[in-house]
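Given as structure tokens, the chain that follows is alone and in the form predicted alone.
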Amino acid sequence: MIKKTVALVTGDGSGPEMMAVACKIATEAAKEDGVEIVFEETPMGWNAYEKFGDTFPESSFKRAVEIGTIFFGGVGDPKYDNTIGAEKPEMKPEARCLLRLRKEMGLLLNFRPMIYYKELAHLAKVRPEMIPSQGIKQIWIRFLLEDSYFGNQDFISDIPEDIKNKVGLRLKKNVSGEEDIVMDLAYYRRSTIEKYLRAAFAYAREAKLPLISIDKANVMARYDFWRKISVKIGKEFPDVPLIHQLVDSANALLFEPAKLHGVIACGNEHGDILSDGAAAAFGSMGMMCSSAINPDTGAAMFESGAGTAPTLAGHNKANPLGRILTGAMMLRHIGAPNGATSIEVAVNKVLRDGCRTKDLVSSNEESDEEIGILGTSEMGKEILSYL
């Protein structure tokens, strides 16, 4: 057996319950490829604050970066965000943990696949006739660096104090709500966009899908820049169709998913918003799987994007499928492709057989008792039985 160490962040809210299931399934599936996963806990989030007095302990950060592969269970809980976080906004873990990890590890490419199957059309929040018999592939690849999420912190030290005051440039932690004006800087570097788009075009070529480039080139300078670069890089991939789609019209197409069949390239802010909307159209945020990759070093973080479901914590009700499918993405990355495929096949079989968590049941279906709602651990057991 080949040992692979993975940094584990069990997370906040229902995260630990879902991650316990996902880790068990990933461990079993990896054995198909002769891989033994060794999970090493690197606490982050409000759960870490209770022990370390910090939602992002430096020891956890350094060890996770050193390992280079992170299985991330999600952080954040309104109960603490609105109490301790109100007094110490810099401790709110979503921005504190994720932004620094992404930047330090150079996690440029954020993959968020949404695969629609005709047989499971009834699970989606779109009309069944909108899903063709051959299904739909939406491979969202979010540009995970720069943009408005990093602009202020990246440039604030270079800007004179009088200019910062004039335009209202602030770090989020310094905003009081009493300012007359507040500004966020948003930017893209040509070298970073080119690297990102080459990777996205290459993925589209391999998948035999068009590349759908999302922008707001009719209004924003940075997206006119984005579009011009996408055209230039597209010439290196003449066999990959390039489609330009404005972000507002892309939003309208989320509920006509076949019109977004392809590899979808989008900026940091647009990708964050649109891919969450796509997950809702797909059926549930609880189904979202996600990976963030550094294309140069192979460093990676696997985070489902499904949130922490804090109101369900301790009740065995949260949907673990997003974490489980994210585990499959992780297995493929660390050299266990057979195990990854086995997980994906098992999830599809379980859903086709009618197994459901509460979030996957529409309001016009049968009662909980009639349909047999499964809890977090029970759904995990079903998938293990299919493995």
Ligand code: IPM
The other form holds:
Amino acid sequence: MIKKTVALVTGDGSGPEMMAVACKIATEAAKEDGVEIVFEETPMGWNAYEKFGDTFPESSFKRAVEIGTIFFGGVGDPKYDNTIGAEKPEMKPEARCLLRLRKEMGLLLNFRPMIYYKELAHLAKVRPEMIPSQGIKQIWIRFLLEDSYFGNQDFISDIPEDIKNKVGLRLKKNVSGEEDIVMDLAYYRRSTIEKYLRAAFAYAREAKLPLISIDKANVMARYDFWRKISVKIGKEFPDVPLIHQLVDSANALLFEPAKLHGVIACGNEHGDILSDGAAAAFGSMGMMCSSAINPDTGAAMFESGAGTAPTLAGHNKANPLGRILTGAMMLRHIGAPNGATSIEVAVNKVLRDGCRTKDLVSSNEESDEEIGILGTSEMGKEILSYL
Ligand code: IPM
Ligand code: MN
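And the form predicted in complex with this ligand, for comparison with the form predicted alone?
Time for the whole complex; same chain goes first.
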């Protein structure tokens, strides 16, 4: 057995319940490839605040970065945001943990492959007849650095002072004058965009799919820049068709997925919004899997894009499938590709067998339909039985 250490963030809300199941399944499946996963807990989120007075303890941060592979259960809970978070906004864990990890680890690429399950057609916002019979490939690769997410005082240290002065950036505080003006500086740097787009093209070539590049080049400087770079890098990949799509029309095409068949490259903010929409269009955000990778160092974080389901916490009700599928992505990364495939096959099988957590029966949270509904851990057991 080859040992692989993975930093584990069980997270807030229903995170720990979902991650307990996902970890067990990943551990079991990895054995197929002779890989023994050793999970090492690195607490982050409001649960870490309760224990250590910090949503992002330095020791967790250091150790997670050192290990270089993180299985991330999601952080955040509105209950805390409105209490401790109101007094100490810097503790809000979404930005404090996720953005700092992404930046420190140089997680440039965020993979979010959309999977359409016929069995979940009743949840999908896209009409079934819009899904071509030969199937659909829609692989989002979101640019995960820079943009508006990192354009404020906590993150902007990589922009030289003179440039900050030139653009009048006064950090998260008001700028000046009588009226408060707050801004996040959305910036793209040539070297990172080139590296990102080159990686996205390479992925599209490998997958034999077109590269659909999403921008807002008609009005925004950074997207004009983006489009020009995409054309330039595209010349290195003459065999990969390059399609430009404006972000607003791309949004409308979420419901006509045949027109978004390919590898989709998009900015950080656009990608955040559109990939959530795509997951809902295909079925449910609870099914989304997601990984963030540094293509140079191999550092990686595996986080399902869905939230922490805080209202279900402690009730064994949250849907663990997004986390489980994210675990499969992790297995592929750490050298357990057969285990990864086994997990994906098992998820298909349990859905075909009619196994459902409550959210997969109906998107109506009020529905009190309980008959035959599986809890988080029972769903895990079903998957395990197929491995
Ligand atoms: C996501 C989340 C995060 C993001 C937040 C929590 C920082 O929404 O992974 O999609 O916007 O990237
Ligand atoms: Mn999001």
